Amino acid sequence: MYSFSDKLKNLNGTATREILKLTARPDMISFAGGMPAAECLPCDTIAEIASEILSGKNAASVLQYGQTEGRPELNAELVGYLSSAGITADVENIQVVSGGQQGLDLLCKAFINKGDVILVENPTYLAFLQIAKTYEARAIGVDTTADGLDLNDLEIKLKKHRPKLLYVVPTFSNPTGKTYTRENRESIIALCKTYGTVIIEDDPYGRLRYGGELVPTMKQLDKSGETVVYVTSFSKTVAPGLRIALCCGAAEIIRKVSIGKQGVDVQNPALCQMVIAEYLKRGYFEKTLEKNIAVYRARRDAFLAALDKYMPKDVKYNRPEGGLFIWAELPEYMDSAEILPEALEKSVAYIQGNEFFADGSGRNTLRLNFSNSNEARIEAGVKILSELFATKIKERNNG
């Protein structure tokens, strides 16, 4: 018997990494993780820029250590692509980072201690509160409302719990789907600057809107920049597989999140730093964004079709106007946890939504992806998860 550590000894993996596992199976239609359609990934397009730097003048920097903050060339770039954003940021406010988890990871370790509260959103990402755990914080749902966070809850455990960190995702959330109002942005900021609490704003889905009107980024709105550190991402809108994020806050929280990182893998793979940065130069960027979000718009307005059609009328569900997944809400009394492995029998997977809550609860919601799969194969998935509620609501209705 081996002697773990604390931090280990009682973690399990996230639910989406577990059930990725039984989705690799050719026959498995896969509504659980949040994974972008293969073939929105630009494999061509990458294998030309990496070809051209490894052929080039430069070719044996781009395979030596270098600086942990990242390269100078992609540095230069991400200033720009913050600022189409609307963020105003320098060189020393940006530290690349391995995917946005490790930015995550990273400013936990930058502020917490064990026993430290986090308050986050209720549901919220599942592998942040994993990080969390890691960590051996406290992580403490936040009520909310259509609007983004309720306040008066919010200021409560603010005023209770003296959190070091609030970690929201406010644009298209993961696993909601909900987008925040600016109104209620900027009452979040005032509110933790007032108790001095530090926002870490995870925002990988933003760029994929699919209607509804753009709402500014709580790092847009942090007039002081003091406020919230911003996480972004490429993994949704480029490829996962590169492993390109970036982290944008104060200097002196960049600093201690640089120090964190040299720790960990010293510096981001150089040369998926300069395929980021080349396919942001040339432009690429926007114009395969604007082909990707087509894709996921139909696939999107696709699954709601299916839901209206198929899902029974005592399943809620939402409409999102960006993002990558729909939330739904069986009734109270079914439980998305025990129903899934029948769910799996049948060739469909999802998430079960009490793994995305702080305390364990909303055991009857379960969370949708629609990125990562064709028309045809949502529309099939979809009946056959629609068909099965149904059965459950009529085995309890005839009880």
Contents of the next structure:
2 protein chains.
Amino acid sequence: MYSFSDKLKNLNGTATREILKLTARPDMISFAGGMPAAECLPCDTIAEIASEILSGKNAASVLQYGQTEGRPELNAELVGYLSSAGITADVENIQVVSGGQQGLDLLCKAFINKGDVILVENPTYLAFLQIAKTYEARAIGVDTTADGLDLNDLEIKLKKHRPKLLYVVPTFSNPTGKTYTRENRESIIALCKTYGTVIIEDDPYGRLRYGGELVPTMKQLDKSGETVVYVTSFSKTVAPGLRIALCCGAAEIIRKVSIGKQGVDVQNPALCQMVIAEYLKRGYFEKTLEKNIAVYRARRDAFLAALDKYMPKDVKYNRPEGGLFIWAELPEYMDSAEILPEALEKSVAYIQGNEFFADGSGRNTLRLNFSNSNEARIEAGVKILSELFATKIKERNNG
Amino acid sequence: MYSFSDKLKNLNGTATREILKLTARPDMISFAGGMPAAECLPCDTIAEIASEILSGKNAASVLQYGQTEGRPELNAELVGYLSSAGITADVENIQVVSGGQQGLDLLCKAFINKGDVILVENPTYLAFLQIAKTYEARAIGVDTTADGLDLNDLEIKLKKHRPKLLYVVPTFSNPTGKTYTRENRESIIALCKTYGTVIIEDDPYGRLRYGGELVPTMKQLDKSGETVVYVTSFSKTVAPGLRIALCCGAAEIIRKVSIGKQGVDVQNPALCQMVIAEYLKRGYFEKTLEKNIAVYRARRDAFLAALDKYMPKDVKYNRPEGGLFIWAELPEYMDSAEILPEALEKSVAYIQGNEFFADGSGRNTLRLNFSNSNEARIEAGVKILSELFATKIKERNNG
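Having seen the form predicted on its own, could you give me the form predicted in complex with another copy of the chain?
Next comes the full complex, this chain leading.
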């Protein structure tokens, strides 16, 4: 009955959010979502910090309005946090945001007019595709290679569309778990610089490395500091429920992001900001991260071992060095979205891969999360999925 | 150097935010802003609740991802909270948002295409005018009377523009402190129903009544439940730093608001949501509100007494029955924006009135906040302002 905006009238919520509601059932083994392990959430530490903040002399200021850019104590810690990751930034280069998601949304708000093209990896983070829709942008996928983006395809599309933005998750990508090489990153930056395209480097997983060699962030490799805007979050490394993340980029861009945030929600809750500030200041971050990495490494290994043991050989999957996801490809003739209801019936959830493709392709792919289930459930779930896929393959071969 | 979006390229932050930065100076007597009194922020209660939540059995779930619509414990409390204010709502009618501001932003996102008209009271909440700009909407002001909106002017503009939205702050309005009569509210709803216009009733101040008779909210008077979307917040009654507010409206509208929020920031921090849920559940809300009302009533009375005592009689001002603001009109030939730098130099801040007018008029008006200064500072600040305005009037009369 209502006349909704063009932005939202055809959006009915992502498939992911709907699947995530199903996965709240305790019997469900969920390889959907991208939730940190409950065991990795630092409840005691945060309880201790929050209690000190709220009974301390600055308690009233934490409950009062504060500046949009971020709580000064947090922004000061973030300068150090970025510096320890090799990124040089000043306070004017940082905006605190409500989850990486808000950073992506505000960057689109700052740059995108209706009809503008945004280049993305194909496949890419599905929520970014949804954000692009709400800004009535055209998300166009760039082909990939084992090293990262296909540079020829990237240059063709930069030349053709002259896009304002390229969006990438170059480290332990969502959904594929892939990491771009240093050379690929440098070439992407050089190309984008030439065509005046700003790169959004979304890096929620970079700190979750379980093996292999560290690759510098694109933000580190962007010597001018003008081409890459870096978005990172404490959702995967501390606690998503606090909704603390940051954008780091040229002061001129960050100023627009701040103005966008003023109109949207004024500021992040100061209590959550102070919790992260103290968490960093007291050195809990590195210590807890190390423990969490051990948990996630074990889960990744268990997942890969179960896949190796049970999955039919026609199903391909990668072996990510970090992050939260394994990416699988079924034989071309199979459709992961069609099979999903049967998997859910058997109490195993995953995300259908086509959700991550700007062009809706990739129907034979799926994303598997390994962070949020313990080893026993991982083995049980992978076994169920493997048997289901094997049945489908057998039916096809017999039919 | 960057090519920003049409939405943001001409937005350089509200004058208010810039003034608010100045008012952080401890010597500044600030009648700008709309901050609750630091003394009214329930630090001890919130410290106690937060500590119990974070050491309780649901601590991990508070730090984990949750559903976009709102934490179920909070949404259940909000049904009761609204019911006690005479508003019948089910969970499907409620979306938790990050401050009333986000509710307004998401409602614009749900309804507004570039170029759409939004009717607003003239003057109105300045941040709403900024939000309208970010959606490239045309905000058109409706004339007012002592009773509320001028119904003739409203009907002419509804007929002419067929707007999707009318935005009003009908109770202790920001900026004027005015309250629409019940009859005026009923007529506005009937007219908007006829023309298919959705009313956004922004009500952050309604619970802060210091005298006079309770007037029903427009949401209560909207018998069909289809015309009015109600936005209210705990920023003025509990603590703005928690950023907890809600939208209440027809399920179809709330669903779009939820989808908009999914893309924007996924959810409010669960800790802040649980703090408000427990604050309501344990009955702290009504008890604390009563104490806070006594503080604010005394400040309003002190402000009016100082105005009566010091302000030249050419300066007019109202006597609001609630809320946080007094609205003043200087003689027509004066410009409050021009005088503001001199006031700031004398360490008194206010907000220039023209910021609140969709058409930039009202240059002789100003908004005065009385909640955030104690009685001594109120008297001192009003005296300084009165003398400054008196000097200007005298100069004019002598010149």
